[in-house]
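Below sits a lone chain in structure tokens, taken as the form predicted alone.
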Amino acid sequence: MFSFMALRTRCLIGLLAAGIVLSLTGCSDDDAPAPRPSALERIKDEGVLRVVTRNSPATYFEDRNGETGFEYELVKRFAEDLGVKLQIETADNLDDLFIRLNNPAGPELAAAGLVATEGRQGQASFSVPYLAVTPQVIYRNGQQRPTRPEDLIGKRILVLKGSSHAEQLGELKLQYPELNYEVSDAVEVVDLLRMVDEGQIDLTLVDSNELAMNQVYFSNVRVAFDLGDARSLAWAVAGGGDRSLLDEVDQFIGRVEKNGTLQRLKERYYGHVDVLGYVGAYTFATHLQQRLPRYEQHFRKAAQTEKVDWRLLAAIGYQESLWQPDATSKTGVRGMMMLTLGTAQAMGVANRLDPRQSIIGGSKYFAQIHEGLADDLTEPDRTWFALAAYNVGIAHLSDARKLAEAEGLDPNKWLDVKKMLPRLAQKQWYSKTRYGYARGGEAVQFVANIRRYYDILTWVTQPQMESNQIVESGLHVPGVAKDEVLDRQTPPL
């Protein structure tokens, strides 16, 4: 028989004994480390979608317009359909690209014109493509035409290192061993093309929609023959087994090529090629009869209340859309002035399409880009500054200038700072400026053309009283260069 004392003291063993393993069953359910979000989740909770990408014409850059490239307009409406807000950054090569990609302090994805290819599927994983693509080989016109692989060999090649164009090339080789290429990570696709057409290089190898973007920036450029069969572009994520943001990425990219979306994007970057250049004198004499007539009074009235010669407004006009009031770019600028949708409405104009509107509004923006230049800048340069910053922006403008004080030219004098604008869209360059890849060269031309413009104007348009002010503006100079007048001349405000 028990005494009393065993009994508690049995009692007492077994309810410390019970107390035990509630509290190891407590640490169970309470204390253990909450699950790891996800991905996705991270991005929603923070707010922010952080994304890597190039620096060129067919994935992002800046210009006058802001923010562009298929690339990010595709990524940004990816940003907004999250909720979340868009945070860019650009890698400085291919390689680079991954490593950030792959850094756990990195961004979550890339959206970089890739190529899913067999050597990459271990850097990352790939979502569903959106875009297809062909490998052409581009060689310069003139030279003998290739037409097979075997003809590559002996040739002087270069192509992006990290690109799948490498990875090409070097499955090629195993094939033909005599066949010698060159890779690099200080150029871009545009530099490629930049080199094949003034004869640097032999061939390049790009991909068919980059081509299609610039290829009438370069005259002498030609497809040799595609490389093979046509292939995906698609975005990535880090490899591992987390694949919410992945899954996520997939479900768009279904959403928006069901919606239209993804198409009306492919039409306005790789559709068509931009024609608003210089059409010929004769063109020009024709639009001037037939066209000009209906809008003179709204560039008359314009020039008087911005204090800006009609005719150089009505040059910039004729650059941007030939004096047609609904034109669009595929950039989404539109009007008689091509205006953006934000400087239409800083400007106050709220039909692009109205020619009125669009001319007072086109007319403004340049009047306070003129004034807005800095200080040191003196006439005619100043002209020829506002109309660059004009066209490229003003940001980018600047990036030239500095190059040319680097270089010991005149920052100040559009005779150098031209000379600068189109390094801004080669990788050894606009890799050391503030705002990056710009179409300088265009901008170069867009000035060009609108002086020509404006030179043929005032002949044809100036009345017989005012011809003693041509004399004394200098503006027509018997007996001296055009390009050396023009670069003299009485600035036009």
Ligand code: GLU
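Residue numbers count along the first chain shown, from 1. Take the two forms, find the largest set of C-alpha atoms that superpose within 1.5 Å, and that set is the rigid core. Note that the structure is a prediction, hence the values are computed from the model and not measured. First, how it differs from the form predicted together with the named molecule.
Once you line up the core between the two forms, the Cα of R222 stays within less than 2 Å of where it was. Shown in the overlay between the two forms, fitted on the rigid core, is a CA shift at V48 smaller than 2 Å. Once the rigid core is overlaid between the two forms, A350 counts among the residues whose Cα shifts by 2 Å or more.
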Contents of the next structure:
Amino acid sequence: MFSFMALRTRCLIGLLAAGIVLSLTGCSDDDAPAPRPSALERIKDEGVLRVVTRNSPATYFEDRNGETGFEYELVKRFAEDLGVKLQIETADNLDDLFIRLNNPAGPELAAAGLVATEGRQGQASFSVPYLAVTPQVIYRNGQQRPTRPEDLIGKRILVLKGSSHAEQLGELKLQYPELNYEVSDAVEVVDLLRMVDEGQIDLTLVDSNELAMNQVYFSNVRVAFDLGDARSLAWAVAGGGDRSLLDEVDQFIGRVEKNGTLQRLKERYYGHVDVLGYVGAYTFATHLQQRLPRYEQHFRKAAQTEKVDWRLLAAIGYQESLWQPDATSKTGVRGMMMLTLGTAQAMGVANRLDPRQSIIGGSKYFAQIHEGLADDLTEPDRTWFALAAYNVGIAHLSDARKLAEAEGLDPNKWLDVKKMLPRLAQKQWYSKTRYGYARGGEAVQFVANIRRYYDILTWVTQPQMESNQIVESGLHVPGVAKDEVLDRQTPPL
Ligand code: GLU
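Switch over from the form predicted alone to the form predicted together with the named molecule, please.
Expanding to the full complex; the earlier chain stays at the top.
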């Protein structure tokens, strides 16, 4: 920019000296380089948006369908809106992330669950917020619960190096010089939570969104108290004057806030606790550790036979019986997959209380429903339809699809049909359907729960987690599958 101005000035002086009156543009066309394009123009010219993020369940990771995570999903939509390709890179830690962002040859945007803190203002410029989070002190269930900042003194505290929490603790230490804490650049939030869960450290500090995402994996982790007020997560660009990309981001965030996309993503990624409740989340984590390993092998085997993801079958099993092979309900359904007598017989299950048989039978039944659905139903909706039919029956599902069509909705979209299913319990609607009354609302809940468990199982069993964190923590032990007799409880059905 500086050399361009200098050149223009020289050019102008030259013209004046010669007494020739010419327009400035006429001169600079030949002599001056074109103005340097803005960051946004460069991205559009190159057709690529390069984004740096963190590899963690709350931001970016690989799942059954490839890349996913809250930040990824959001930034992917942003790149689509810009009409450019998305290129993701993951930083080793937060310091590395800001170094990359400030490298002129590096990524243009950071989308990494970052709090727009005061201390970061020199390193980055932040967009408008897309999520409000609260910093939470985390302790282990069974230990004395800290309730105020003074209670942190004398505890083993570990937080991410370069994080908003390290910054907060630094400020707190000015007030309480006896406060000590450590920082690490070799761990991620999941590791901090695991270390509290296992008692390797006393306390950590994480943002509420991270806890909501991860609570389901760590049964001993509890919130002690909120350290301060809510803060904003925002995307960041390198510090400096060029706001072209940020302005575009701000407009994008405004749009996704308005059209509901942001809310849907929040619910999907950070909503586990909203759906399961905190108690449900701890319970799931406990069952994942104590029950699933005994049956995992059966789910994997059945999945192979039926060509279905084993984690989807395991998610159905959890929804049906909380992975309890002797589950029974008043309506006469029984066993791990809660089969009716009729279905069990049709699937060749002799003993519904035998977990292996129940899993094989339930999986076969699910696969048959999935296969029998209309050809024009495509994935992933096809799977959600199959789950709904598994619960409420194919006939009622077809009624709901017809209701959708009559309302001008798309009978092939789960999002549309799920709005119609609860109507099957209302006389004004079911009286006009072919198959009549059904508890369609339950089917919608059934599908929502299974999708939630499926998402969680997908994260826990991704190769990266299996090979380090979860296996080490004993949360998920692949290959252990003994048919031990389980604790004899009836699940709340
Ligand atoms: N949000 C944190 C930060 O901005 C990092 C992740 C966390 O601990 O929640 O530093």
